[in-house]
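First, one chain by itself: the form predicted alone, in structure tokens.
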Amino acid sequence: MRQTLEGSQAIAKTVALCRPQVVAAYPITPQTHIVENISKLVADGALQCELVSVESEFSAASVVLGAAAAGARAYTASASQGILLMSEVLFNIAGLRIPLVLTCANRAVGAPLSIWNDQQDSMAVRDAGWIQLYCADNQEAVDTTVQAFRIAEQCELPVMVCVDGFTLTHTLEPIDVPDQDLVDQYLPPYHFARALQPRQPLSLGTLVAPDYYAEARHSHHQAMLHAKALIAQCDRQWQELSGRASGGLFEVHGASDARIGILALGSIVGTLLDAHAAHVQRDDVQIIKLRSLRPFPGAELAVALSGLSDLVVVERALSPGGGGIVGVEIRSAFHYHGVNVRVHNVAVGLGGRDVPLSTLDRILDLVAHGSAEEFQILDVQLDKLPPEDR
């Protein structure tokens, strides 16, 4: 049913449609509205689940770990410093191969303190072993949430659905919220083959000596790589039922013979597409929406983008002292697969700074002058800095 909803409200309704049995979360801006809406659904009798109020994000992650391990479909959400406080448990959830879903309402990480949007929080835990899917708009957030439960439960890996805080979580737009029958048809009841049961005791999370630790990490890595096919398959199967797809691992917009590509994650993809449609309108430019950061589709991107002369990777986070995060992975994949494309790397919108439509023009100017191959923060105002930091 098409409804005009705030992003957080739409996500909460969708989580309820997935029939979670345990939800645990601790409030943090801009995630709070999601769990507030879930709480109201529980209070109104529209969702039958155990809603656990906890004292911290560390506790929230611990509760859903235990719930999913015991055989219950589980869900949590967080953002920014909350994601960092969860990080120890996030590694445990992934390493134990526990299937559950977390919504990350992306927000900058302090210090300096910021409550506005960028993607530093999810990027900080990109190596925890979770599948990470990034949403370009609230419709994708709804559809990806449904898919995330199926992906997690089929491959026994946790899934983090990344949704730009405020930009998506707090904005209203018309959204097709699926009905219960459609979700039930797509998402089978939760079954965890290694669920902890008193009548059939087994161990989960035991000490692993050096004799087997490398094998455990190899198995986890291979499971993540195998999940690439499942992510694409689940998106296609959802499209068959709902008529909507979110792009699988990534999505390319523009002419197949374009020479310049601009790759980004999250809601900035919509800004770039709007800028291109509104006034740039160049046939030689493609916009690439990277949906899956983990597993990283390096080989697939290398094949799809091998015809470009230049690719600009637009970041909403950075590695201080290193530069771009996604850009480094793109360069590595291209080098490994022998793709001769110049890769440029910029960051914009850090700490929630506005990203205007004119950003696309600035990016294309940098490509034209060959001045974006070294990482740079595109919208930094150097006159605000002391000379030694410029």
Second form
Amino acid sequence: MRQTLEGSQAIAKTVALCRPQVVAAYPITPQTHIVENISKLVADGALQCELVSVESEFSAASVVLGAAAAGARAYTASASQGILLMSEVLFNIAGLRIPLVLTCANRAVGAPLSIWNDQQDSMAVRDAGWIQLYCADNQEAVDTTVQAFRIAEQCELPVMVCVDGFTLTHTLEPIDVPDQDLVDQYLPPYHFARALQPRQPLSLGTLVAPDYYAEARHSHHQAMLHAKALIAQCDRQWQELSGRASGGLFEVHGASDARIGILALGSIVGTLLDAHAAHVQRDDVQIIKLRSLRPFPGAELAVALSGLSDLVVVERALSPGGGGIVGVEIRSAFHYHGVNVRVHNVAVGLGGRDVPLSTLDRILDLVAHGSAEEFQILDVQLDKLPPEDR
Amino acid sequence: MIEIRIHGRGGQGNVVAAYILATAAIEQGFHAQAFPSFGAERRGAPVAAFVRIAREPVLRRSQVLHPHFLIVQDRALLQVPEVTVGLSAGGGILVNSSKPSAQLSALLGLDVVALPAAQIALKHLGRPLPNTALLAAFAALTGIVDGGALEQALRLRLHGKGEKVLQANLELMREVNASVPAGQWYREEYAANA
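Mind sharing the form predicted in complex with the partner chain? What's above is the form predicted alone.
Once more the chain from above appears, this time first in line as the rest of the complex follows.
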């Protein structure tokens, strides 16, 4: 049913519709409203689940790891420093192939301390072995949350649903929250084949010596690669039921013979699309929404974008001393697959800086004037810095 | 697309006002979006929230830089330069103040409508919370949302606070309706089905 809701409220309602048996979380801005709303649903009796209030994100992740290992459908949410505090457990969850869903209300990482939105937190745990799906709006956040449980349970991998903090979590808009029947149809009761149980004792997470470690890593990597088809399939299956898809692995908007592509993740896609429609209206420009960062659809992107002359990868995070994060991966995929597209890389909207509609024009100007760099943070005001840092 | 920026101080229900207005617009049949200017909220500190109302789904997520209307919950904020900056040509400012509208318009050189919203709220709600009075005035002045849509949005937002609180707010809205120049900021394009 279409409702007017804050993103966090809609996510909480959707999590409840997925019938988790265990939720454990520690509040952190801007994720707090999600956990608050879930707590309220539990208190009101609308959601029957074990809600564990923990003393840290490390414990939150540990509790859901244990719960899921014992066969429960489990959920947690965090952001920023919370994700980092969880990080040791996040690697364990993925390596143990525990199906779980986590909402990351994307936020910058300190220092400098910032409560505002960018995507440095989820990028920092990119290599933890989790599936990472980025949502462009709150409808996608809702639909991706439902899909995430199905994906996680079918491929026995944890899924991180990345939702831009504040920009989506605190925005009120019309959102279709699916009916319980629909979610039940899509998400049957969960049975974890490897669940720990006293009657058949086994150990989880034992020491793996060098003769098996590489095999375990290979198996994890293969599972992630296989998940590509599953992510696309789950999106199609949800579309058949709900009428809505979220873009599979990635989604290309604009003319198929476009020469310039702008690739982005998360909520700035809407701003770029709006700018494209309302202000720029250039049919030589495509906007590409990358939904699945892990697994990374490198080969698929190389095929889909091979006709471009220039691609600008727009990120909300960076690797200091390296440059962009997604940009490097795109370059690598294009290079390997022999696709000759010039890839530029910019970071915008760091630490909550507004990303205005004019951003698209700014980026297109850089390309037109040949002044786009290998990597740059857009619109840094150098006069705010001492000369030696400029 | 109509863009509105709401200025107030932490604790005045600034974000709530934005949420109620967007909800009313959706009840009216528009697409809408509302969000706070994200910050660490502290009681008394200047805060802002944004509302977009459109016939098509709202895709952009950027802050409202060129609002058609400003709703200002504390008159003193009109002295803060950032508050009126970016107001579209011909845009209106609705402010919580007991001063005459003409005096404030002349002072700022802008189209200002003043409403003693805090006083009206004190009378009906027992607290000087200007937000719902200003929303009622905004609805009457612009005609973008009608009284029914605003009432429904209030019902949704105040759900759980009891019928008494809702009725007090509805009574307040009726008084405001009778005291502002209805339709002063009306434009044909604002009608939902135009």
